[in-house]
Each structure stands twice: as C-alpha cells, then as structure tokens.
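Below, in structure tokens: the form predicted alone, a single chain.
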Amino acid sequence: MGLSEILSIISGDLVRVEEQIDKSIQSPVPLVYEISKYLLAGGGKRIRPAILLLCSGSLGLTDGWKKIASAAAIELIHTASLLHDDVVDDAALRRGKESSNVVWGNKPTVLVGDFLLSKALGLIQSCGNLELIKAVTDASAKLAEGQVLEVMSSASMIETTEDVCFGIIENKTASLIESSARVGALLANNDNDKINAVGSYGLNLGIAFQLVDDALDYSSTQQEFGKQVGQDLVEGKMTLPLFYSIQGATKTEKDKVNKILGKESFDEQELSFIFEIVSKYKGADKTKDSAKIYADKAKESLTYLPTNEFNKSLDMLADFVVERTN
C-alpha cells in the first residue's frame, strides 16, 4: 500500500499543516522564503507530522489547531536540520535536486535553517503547553548531538563501532520521530503509559527509518533515492551496511578496506571495491533485516493503544518504512 493511502485518514489535516508551514515561512526578506520553500516544496514524505497526527488521533484527538501547529513545527525543525546537514556534509543533492547550499551558498542556507528553528519554537510556544516545549527542545538538542557525533566519527571511519552507529541514528533521526509521537499523545492529554507507548513506537520507527536509508545508500540508484548513492561513504561516514560487511570480510579484504577508509578521499576504483564488499557480504540486506526488527518493535507498542483506524494506519506505516525504495 502506498503512503498516500496509509495517510488518507489524515489527508485533510496534512493539507492544513502545509498551509500552516507556508504561513510560518513568510518573510519580508525574499531570500528567506525562497530558500525555505525550495526545500519544503521538494517532495518530502512528511513522516514526522503524519506520525504526530496519527498518534494524536489514535488517542482521541481528531480536531483542533494545536495539533496542526505542532505538526508544522516538527516539519520545520526537520527541514532546518536538513539545511544544516547539507552545509556540514557539503552535499550536492537533496530530494532529487541541487541542495540549497549549492544554489545559494553555505551562509544563507545556515541562517535560513536558524530562521526555521525559531519559527518552529514559536509555533510550539503558542500552544501554551510546557510539556510540548520540553519534548521538542529535548529532541532538537539530541538531533544536534547526533550531528556532532557523526562529524566526530567521520574523523576516523575505521574506529567507528556499532554502538556509535546506533547512537548517531537514535539522536540524529529517531529522536525527532519519537518527539513527534509524544507530542501527539501530549496534545490528546493522555496518561504516561500511553505517552510512553507512542514514544516507543516513534523511537523504534525512527531507527527503522534511518536503517533503511543507510541500506538504500548502498543498494538504490540516485534516481530512486533522490540523492547521491554512496554519499555516506564519500563523506567519511561509517554506517551499518559497511560495518556489517567488514565483519564478514576476509583478513585481506579487511586490510584493503581499512587502508581505503584511512584515506582522506577515494577514487572510483576504491569506491567500487567498497561497494563490492558491501554487496558480497550483504551489508545492505542485513541492515534492512535489522530495520524490520525495529519496525516490529514499533508495531508491538501499538497494542497498548486503543484499536481504531488511526492505530491501523500507524501499523501500516511501520510496514511502509521498511519496504520503501526511496
């Protein structure tokens, strides 16, 4: 089942979220709106606001402006992180087109990212709930910590451990998805058990989502993926498809891989060798298998929530996350 079908139950709310996002990024400085709109209109899946809306609906809140504002804020935070990430990584593509830092340069891109963060926090503050503010700011701090951890680990790829890989995933990606779910539950004024259940759903789904992303970076095509494949490797990032493949390689292969990863840059032949190792030892497949485990954990959390159509959509979304090709 496609994503639009899974999210059909909240399609009207998602339209309202888009309207709120566009309203929030208006600025008397034309370039601010231009850069913001460029990325926001680039075809993102809106997974995070969708999770917020579905979790809120599953716990009984099916109307109201606060959930729209909060969902828009979550997407603005995510978009700001992408802008900052592209500058840090010197990325060339984002969602199938040139990244903002390539089009406008690093300085405007970073500053617009800051603008989006400010607008997001303003939206959350307008909801008048300190618990919402804490959930979002905690996630934003973890996201930044995950980015720093990734930068630190790229200084020495061969020393990156599995724990570090998962630490980056949990902080950089899963924390905001977990926050999306928790905010949805908080808006519905539910008890701690249900808030923790949706939080667990969001955390595990977020880990699964990033694991699939990491796998696709080694197994997809640029056209399908919407960004350069092999980009993690080029940027010096150790991710689990490569980590798992190195564990299964022969000593000779490991020595060659470590020699390549110890260099500041790689030529086409070296990149091809790394891809051959990942393919030979099925690193991408093993990573997708791990993603399935986390998606199943997310689905288990749904058993603690009321049985309804929103819950069903959350269950289907978990399946979609691990089966997607972009």
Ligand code: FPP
Contents of the next structure:
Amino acid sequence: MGLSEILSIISGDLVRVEEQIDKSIQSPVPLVYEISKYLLAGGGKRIRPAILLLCSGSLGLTDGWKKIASAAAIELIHTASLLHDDVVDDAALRRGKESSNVVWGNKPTVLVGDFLLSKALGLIQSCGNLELIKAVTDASAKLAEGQVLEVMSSASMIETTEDVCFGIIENKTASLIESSARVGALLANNDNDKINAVGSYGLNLGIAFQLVDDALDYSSTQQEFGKQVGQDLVEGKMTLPLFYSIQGATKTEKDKVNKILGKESFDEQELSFIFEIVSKYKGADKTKDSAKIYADKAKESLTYLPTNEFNKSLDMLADFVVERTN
Ligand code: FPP
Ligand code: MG
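What would you give as the form predicted in complex with this ligand, now that the form predicted alone is on the page?
Let us now look at the entire complex, which starts with that chain.
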C-alpha cells in the first residue's frame, strides 16, 4: 500500500500541518523564507508529523490545535537538521534537487537551520506543556550528539563497531521519530504504559527507518533515492551494509578492505572494490533484514494500544518503512 493511502485517515490534519509550517517560516528577510520553502516544498514524506498524529489518534485524541502545532514543530526541527547535515556532509543533492548549500552556500544554509529550530521551539512552547518541551529538546540534543558521534567515527572507519553504528542511528534519526510518537501520546494524555509503548514504537520504527536509508545508500539509484548513492562510503561513514559485508569476507578481502578504509580518501578503483564486496556479501539485504526485525518490534508495541484505524495505519507504516525505495 502507498504512503498516501496509509495516511488517508489523517490527510486533513496533514494539510493543516502544512499550513502551520508555512505560517511559521514567514520572515521579513526574504532569503529566510526562500531557503526554508525550497527544502520544505521539495517533497519530504512527512513521516514524523504523520507518526505524531497517528499516535495521538490511536490513544483517542482526534482534534485540537496542539497536535497540529507540535507536528509542524517536529517537521521544522527535522528540516533544520537536514540543512545542517548537508553542510556537514558537503552534500550535492537533497530530495532530487541541488541542496541548499550548493544553491546558496553554507552560511545562509546553517543560519536558516537555526531559524527553523528556533521557530520550532517557539511553536512547541506555545502548546504550554513542559513534557512536550522536554521530549522535543531531548531529541534535538540527541540529533546533534549523533552527528558528532558520526563525524568522530569517520576518523577511523575500521574501528567503528556495530554498537557504534547503532548508537549513531538511535541518536541521529530514531530519537526524533521516538519523540514524534511520544509527543502524540503525551497530548492524548494517557497512562504511562501506553505512552511508553508508543515511545517504543517510535524508537524501533526510527531505527528501521535509518537502517533502510543506509541499505538504500548502497543499493538504490540517484534517480529513485533523490540523493547521491554511495555517499556514506565517500564521506568515510561506516554503516551496517559495509560492516556486515566485511564480517562475511575472506581474510584476503578483509585485509584489502581494511587497507583501503584506513586511508584518508579513496580513488575510483578502491571505491569500486568496496562496492563489489558489499554487493558480493549482500550487505544491503542483510541491513534490510535487520530493519525488518526492528519494524516487527515496533509493530509488537502496537498490541498494547487500543485497536482502531489509527493503530492499523501505524502497523502499515512500519511495513512501508521497510519496503520503501526512497
Ligand atoms: C541525515 O543523516 C541527518 C540526520 C538524520 C540528522 C542531522 C542532525 C544534525 C546535523 C544536528 C543538528 C541538529 C538540529 C536540531 C538542528 P545522513 O547524512 O545519514 O542522511 P542523508 O543521506 O539524508 O544526508
Ligand atoms: Mg547527509
């Protein structure tokens, strides 16, 4: 089933979220709006707002402005993080278009990221609930920590362990998805067990989401993915498709891979050799298998929530995350 069908139950609210986002990015400084709009209108999946809305719906909250405001706020934080990430990664493409750092340069890109983060925190604050502020600010801090972990680990790819890979994934991606789910549950004001079940859904779904992203980086095409493929290796990032492939490789292959990964940068031949190893040992497939395990864990959490249409959509969303191609 396609994403828009899975989310049809909240389609009206998603339109309201878009309206709120557009209101929030208005600025007397034209370039601020232009850069914000460029990325926000560029076709993101709005997974985080959708999770927030579905989680609040599954626990009985189906109307009100606060869930619209907080869903918009979380998408603004995500957008801010992508602007910053594209500067950190020196990216060329985002959502099928030249990234903001290429079009306008690093300085306005970073600063507009700061603008979006500030607007997001203002929106969350206007919901008047300290628990929401904590859930969102904790996640924002983890995003930054995840990025720092990733930058540090790229200094020594071969020493990056599976645990480090998962630590990065949990911080840089799963934390904000977990927070989206938790905020939805907090707004519905349910008991702690249900809030924790929803949080666990978000965390595991978020891990699955990033694992699939890491797999697609080795197995998709630029056309389909909307960003350059093979970038993780080029940027010196050890991710699980490569990690799992090295585990399966012969001693001679391992030695050659380690020699290449120990270098500061890689030439075309070296890159091709690593891509061949990942293809030979099916690292992308293994990573998708691992994503499926996390998506199943997410689904398991849903059994602790009331059975309703929102819950069903959350279940289908978990399948979508694993099967997605972009
Ligand atoms: C994409 O990772 C990046 C993230 C999911 C998080 C980026 C976070 C920061 C830069 C910290 C800043 C934090 C805030 C709150 C503004 P990726 O490079 O693996 O994915 P990509 O292929 O989509 O670029
Ligand atoms: Mg990046």
